[in-house]
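Take a look at this single chain, the form predicted alone, given in structure tokens.
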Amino acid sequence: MKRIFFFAICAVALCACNNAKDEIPGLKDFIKDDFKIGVAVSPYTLQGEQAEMVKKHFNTMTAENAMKPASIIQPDGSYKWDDADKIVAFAQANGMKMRGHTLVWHGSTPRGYMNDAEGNPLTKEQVMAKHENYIKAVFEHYPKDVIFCWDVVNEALADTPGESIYRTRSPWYQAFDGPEFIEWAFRTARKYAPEGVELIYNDYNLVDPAKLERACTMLKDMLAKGVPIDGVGMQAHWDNSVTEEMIQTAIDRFSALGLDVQITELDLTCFNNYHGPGAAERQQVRQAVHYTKEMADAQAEEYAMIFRTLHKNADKISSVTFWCLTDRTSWLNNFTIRGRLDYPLLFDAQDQPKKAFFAVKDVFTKK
């Protein structure tokens, strides 16, 4: 009796807490036309709750992996597409539109893909050749009507001012002896994307004042030249430093060149952000730190400072994107200090929505 007692319980519990998440609202629903709104998924976020979350709450989809050239690219260089089309498959079957993610990065560049078979160093037109047939493979194998936009350079800028603008260690510069594989990848790809896709350059810490200026100078400069560059993808890997001053700044700096500005991989670190100064120190905290209520309500007012200043701009920007649907399944966990968990996203580690969510909501539903 006291088992079948124990199961009711759980029963009702378990009841209660699925009919609470049927009535919590989806962001989608309260962001309504401001912009799309989406999260990065692997195709195992794809399945069971999860999957019902990502329906419920998004629009749009980007692959946290499965896109990049180095889950793709085989080491006897076919393609493989298997876990990307598994994304992309749900995409179709829930109206759901995709980002593109990304076409040319240095920190997805099989190992030994700008060599020859006996290891010599490929030329630069070798290298053009041989990734123009690869972005010309990837336009061809994704239907038209599901993505819309493509990251089609990632990270290309330095991060400390010095000589050069560019990343100069990054096998794309060095394999080009220059910047110039910037603009190739974007013409590149302007001749292969269907028409009406957005060819975006993504890059992460746009809003220190510093790096902000160098992408201004190469933005400038490309545009100038005629690179068929839409929009900049701000990378949003921030944290409690992060001012609207700040965003904003970004934001005004960007529209005024005429690009689209897209939030691309959002979340909010409750240590000092990995980029720039506060690295140093959030590599000090070494020891498990558990989620307490000093940083939901610190993380939650600046979730709904973000928000805020993105809804003032919802005619800059046209989407923003989660990087990882729960704190469960978040890459900033175990990085950069092993076993230690870190709470940057609006759903917790079971699944339930936090603090910051209802701050987030708030903004776009308190008048």
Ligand code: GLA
Given for the second form:
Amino acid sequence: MKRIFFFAICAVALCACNNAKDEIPGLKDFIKDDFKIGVAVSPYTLQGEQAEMVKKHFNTMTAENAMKPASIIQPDGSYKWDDADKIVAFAQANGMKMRGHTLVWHGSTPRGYMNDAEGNPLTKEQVMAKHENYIKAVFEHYPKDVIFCWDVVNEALADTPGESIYRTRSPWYQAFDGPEFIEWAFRTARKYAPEGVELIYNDYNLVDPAKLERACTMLKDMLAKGVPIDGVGMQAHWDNSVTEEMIQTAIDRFSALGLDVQITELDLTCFNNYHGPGAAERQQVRQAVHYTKEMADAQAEEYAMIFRTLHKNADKISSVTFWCLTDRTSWLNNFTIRGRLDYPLLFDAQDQPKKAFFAVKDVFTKK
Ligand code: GLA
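Now show me the form predicted in complex with alpha-D-galactopyranose; what you just gave was the form predicted alone.
Up next: the whole complex, starting with the chain shown before.
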């Protein structure tokens, strides 16, 4: 009898737990018109239960990888759109919009792209001609009413102060022998982008005071030259060292330049959000760690602070995107330490809402 009772309790608990994700409201239903709310997806996310979650919570998507140049441009120079097309078709079928990501990024430049068939470096003019063809093809390929903005240039700024504010190791910087590729990319994108599509500069660590300064210097300079930049994407791969003041300062600085602000790749690692050279060595936690109650509490508080700040600044922010749907598929698993899982999102590895989800919900629903 006791045993039956025990199993009955377990079944009820399991059931309640399984239902939590079906019983909660959608993020988009309580965030309402504050800003668009999105998620980074692959074609695999858009199947089964996870597809339902995407539809329920979000009104925009970003292709996690499928729209990047190295995913589209094949070794023989042809373009392969299949994965990107699957995501676009899902967006169309479900009345969702997309962020385009990305047109020029050192991290997704196909191998050998800057060289000719013999392996010699292309001239700047040859690179420009080749990539203008690509940018044109991108804008001709996707339906005009689905993608509302494009990350035209991703991560062109240096991480650490040096002689240049730019990432000089980038193959783009090197092919152009300077930062002019940024201006060129925006002007070229404007030439082919459908009217109304916003052109965005996207980068990480923009809440870091020194990097923020570099970003503002670059953006001011480009705006003064009439470069068609409409907004800044703050990637927001954050950790608990990011404060409300840091976020507020960055939002204020960018919107003072007349730019739209978007949060484009939000996640909150339980460890350190180091990027760039030596990232793995600089991690303080090097072994696998379970997600404890203390971690869940701290993360919920940090997410609440982030969304309180974004909510307060809704007039300056047009779009917020999570980088992946659940802790199961986050890019932070195994990054930068192999074998170490991370827990950076609002949904756990079983697709269930975490404490952080309810903390975000309270920001929008509690009076
Ligand atoms: C950067 C890029 C994204 C993605 C993440 C890591 O932030 O902009 O496209 O690759 O790194 O997944």
